[in-house]
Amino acid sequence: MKLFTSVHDVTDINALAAEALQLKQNPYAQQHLGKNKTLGLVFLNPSLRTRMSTQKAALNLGMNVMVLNMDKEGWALELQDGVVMNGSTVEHIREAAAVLGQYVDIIGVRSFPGLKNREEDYNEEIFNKFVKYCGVPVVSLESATRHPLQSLADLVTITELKTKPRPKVVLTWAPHIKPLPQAVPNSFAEWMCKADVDFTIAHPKGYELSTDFTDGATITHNQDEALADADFIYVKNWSAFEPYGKILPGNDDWMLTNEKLKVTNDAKVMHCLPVRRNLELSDEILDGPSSIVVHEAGNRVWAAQAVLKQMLENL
């Protein structure tokens, strides 16, 4: 594996999830792979779980790790070609990415969407230019449209905790006070549509995701109907795809509560975190036995380690 940006970069998602769970049982067995190798983590946006879990995964594999918060510590990047750089940008992404590739063996990049121009965001300009110019394998630490390390960890968690061969998994929209990207729901939907699960997406009217990510999913605007007999519930807010990046009025009653869980199959509740308590998810769920959000976050290490292991094996 030389590139990890989406489920489409994975030959066998079940095998990758199984490998992650094997690494969880024996985290340090492959340290020889990372000896004298360096992982560079480049963040253009904030991170807690992605940064710490990926760094831990690399250390488990014997790698050195360097972290650059480019939004705070790097030069302002120019993305466009053929421009006269007489404005606020200081360094072109061509040189920045190429130089970083001289210092590390694998690069991880995190870059959020602007949520202003859908075409620009969904073209993944920043991420794709890092891939084009750095000259080394690249891992997505979340891009404008996807968060594959999170989605792999979600699959690992479902694989680990499921009690029947083909569980029912529901992705349900939740309220928020500001527009959030579609990256996590896009990515989760994309992975679940390829997994051996019964997958349903529930959201209010107007929050349809791009059909590029939801082919194979059952989609409904009735949350109670979707939750019936669910084994896993993934809670996440996202802004509208059309009109792009907008919050639509109403829908405050979509927050998940214990009352809503009564129709499920004793469902386990998931969230990528961070979560706004009593807005996206109620205290009673987050602090109760249904929540597996911390367990899910713990599996971020093993997901990242499985991906980095496969990359190291191909260096």
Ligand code: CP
Second form
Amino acid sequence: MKLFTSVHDVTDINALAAEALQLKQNPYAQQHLGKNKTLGLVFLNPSLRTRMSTQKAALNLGMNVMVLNMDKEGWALELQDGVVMNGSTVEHIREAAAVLGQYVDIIGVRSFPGLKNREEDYNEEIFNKFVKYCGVPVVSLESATRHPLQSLADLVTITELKTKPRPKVVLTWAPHIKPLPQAVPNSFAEWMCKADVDFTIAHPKGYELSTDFTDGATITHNQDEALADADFIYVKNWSAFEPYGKILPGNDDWMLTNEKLKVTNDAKVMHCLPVRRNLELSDEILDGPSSIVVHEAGNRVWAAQAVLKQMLENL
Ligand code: CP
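Having looked at the form predicted alone, could you now put up the form predicted in complex with phosphoric acid mono(formamide)ester?
The complete assembly is shown below, putting the previous chain first.
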């Protein structure tokens, strides 16, 4: 594997999830793979889980890790070609990415969307330029439109905890006070559409995701109907795709509660985190027996380790 930016970079998602679970059983068996190899993690946005779990995964594989908080510690990046750089930008992404590629063997990049211009965000300008100019394998630490390491960890979690061959998985929209990217739901949807699950997406009218990510999913505006007999519920807010990046009025009653869980098949509740308590998810769920959000975050290590292992094997 030379690139990990979406489910389309993976030949067999079930085999990759199985490999992650094997690494969980025996984390240090592949330390030889990473000897004298360096992972560079470039963050243009904040992170807790992705940063720490990917570092831990690399250390488990015997790699060295360097982290650059580019938004705070790097030079202001210019993305456009052919411009006179007489404004606030100091370094062009062509040099920045190429130079980083001189120092490391694999690069991870996190770059969120601006949520102002849909075409720009969905063209993944920053991310694709890193891939184009850095000259080494690239793993997405979350881009404008996808979060594949999170989605792989989610698949690993469902594979690990399911009690039937084909569980019912429901992605349900949740309220928020800020417009959030569609990256996590887009990505979760495209992974679940390829997984051995019965997959439903529930959201209020107006929060339709791009159909590029949802082909094969059942989509409904009726949350109660979607939750019936669910085995796993994935809770996530996202802003509208059309009008792009907007929050639509109402829908506060979409927050999941224990009452709503009564119609499920004793469902396990997932969230990528961070989560705003009692806005996106209630205390009673997060602190109760249904929540597997911390377990899910723990699996981020094994997902990242499986991806880095495959990249190291192909260096
Ligand atoms: N879920 C996730 O990506 O968390 P961080 O933003 O903290 O990395």
